[in-house]
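What follows is one chain in structure tokens, specifically the form predicted alone.
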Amino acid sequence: MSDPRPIGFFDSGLGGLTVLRTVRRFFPHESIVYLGDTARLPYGTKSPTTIRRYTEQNIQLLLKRDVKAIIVACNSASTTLLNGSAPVASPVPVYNVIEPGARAALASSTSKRIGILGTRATVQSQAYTRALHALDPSTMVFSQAAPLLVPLVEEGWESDPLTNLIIYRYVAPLVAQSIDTMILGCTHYPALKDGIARVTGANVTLIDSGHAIAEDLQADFKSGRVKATPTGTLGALKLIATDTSTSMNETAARLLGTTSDLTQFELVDL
């Protein structure tokens, strides 16, 4: 049997479109309905009782687009699944970005010294300390806020040489903790990729969640937890987010690798 409705994305901002980018490499068939909530963006310096709020927000508005599974590409509002918290009600499969972020990270690791770049949010729930923990409790694991990190990325400014200060600022003292992987806490990250890169050198792996994310679908897909659209047809993409400016298109564009024809938001009121 197969299931021919879209798949729910939502981030804070444009982040969730590096981990949309490489689902939808692996799935072009599957349709996708991606929802930045760029009105409240960042949700890194929030609270947790309003970012899980605002989970909840939007994955209701996604389920009234009639998606048949959630992705939460943002690492910031995965933490509110986390740790304790009361399920989501959601009659759909809820994806979050960490527990398969950590998995990657200790199939990369072979001296179990781990970097967490993240948003204050996310380096301060712990969420993906106890996720490698709870794989291997013998893991090092060493945590860094990068708070500025986002809106440069939402502004466009990834090649900026300014850009390229604050990442050093923010990677240097994880790469004197002598570690061999560093997880990519935010999905904004991906974007500013080369230049962590830069500052870690090659002997460091750059672990982001949009692959894991992809091996987590295709193993639903197979067990029948979601069923997949017949292949033969490119899915169908629509973009919708809580607030638009004239950038937003430019941005997307650039995020997803792809031509703007495909990055014209739709703006909606949560």
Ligand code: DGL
Contents of the next structure:
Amino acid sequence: MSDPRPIGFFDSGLGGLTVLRTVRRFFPHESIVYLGDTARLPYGTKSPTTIRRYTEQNIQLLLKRDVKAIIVACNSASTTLLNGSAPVASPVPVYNVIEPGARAALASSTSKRIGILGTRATVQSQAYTRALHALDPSTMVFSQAAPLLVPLVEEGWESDPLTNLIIYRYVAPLVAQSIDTMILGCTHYPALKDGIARVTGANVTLIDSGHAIAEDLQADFKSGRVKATPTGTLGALKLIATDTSTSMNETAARLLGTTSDLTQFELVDL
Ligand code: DGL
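Switch over from the form predicted alone to the form predicted together with ligand DGL, please.
Following is the full complex, with the preceding chain placed first.
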């Protein structure tokens, strides 16, 4: 049995495209609908109640597009689905990026000293700390909120020298804790991976949400929890946003590693 319906993704903005890109590399035949809630970005500075409300609205919009699974490609939104929160009403599986990220980090860490770089909302929620401790209570977790990084990525300043200075300011204190693994706890940060790796050095493994979630999806395709699209044709990609800006297509194209004529957004209101 197969299911040709698309997989839905959402993020507060364009950062979730880093997750989409990785998942698409694993499953190129799957169609995808991506929603960037650009009108309400950033999420990471908002309260859990507000982020949860946005999360539910985004899920409803994707369900109306007849998706077969939903990937919450936003750590800040994912935190509002955990920590004992009421489960979200959805007839299709909803994947958060926190638990797979925590699993991947523990699988990679030898010292069990793990750093978390995330938005304020993600760090304050302690969702990663809880997820890591649920798997291994002896894990030493060091967290750093990095609120300035999301706007720099949305602005397309991934390689700017100023961005590298700001990365240093946020990442150096984590490196000083002798971590051997760092979770990129915001889907915007894989776009800054080179700059982050220059500060951490080669001895720290960087974990991003895309790979972790792709492995979960793989397992669910195998078990039949989500039915795969038959292989053979390239899946369609539909991009939706709640607001547009002049540099958006170029930034989206860069994050997806494609050309900007493939990154036209349909504008929607939530
Ligand atoms: N990319 C989002 C995340 O993973 C959040 C960025 C934001 O809106 O603050 O947390």
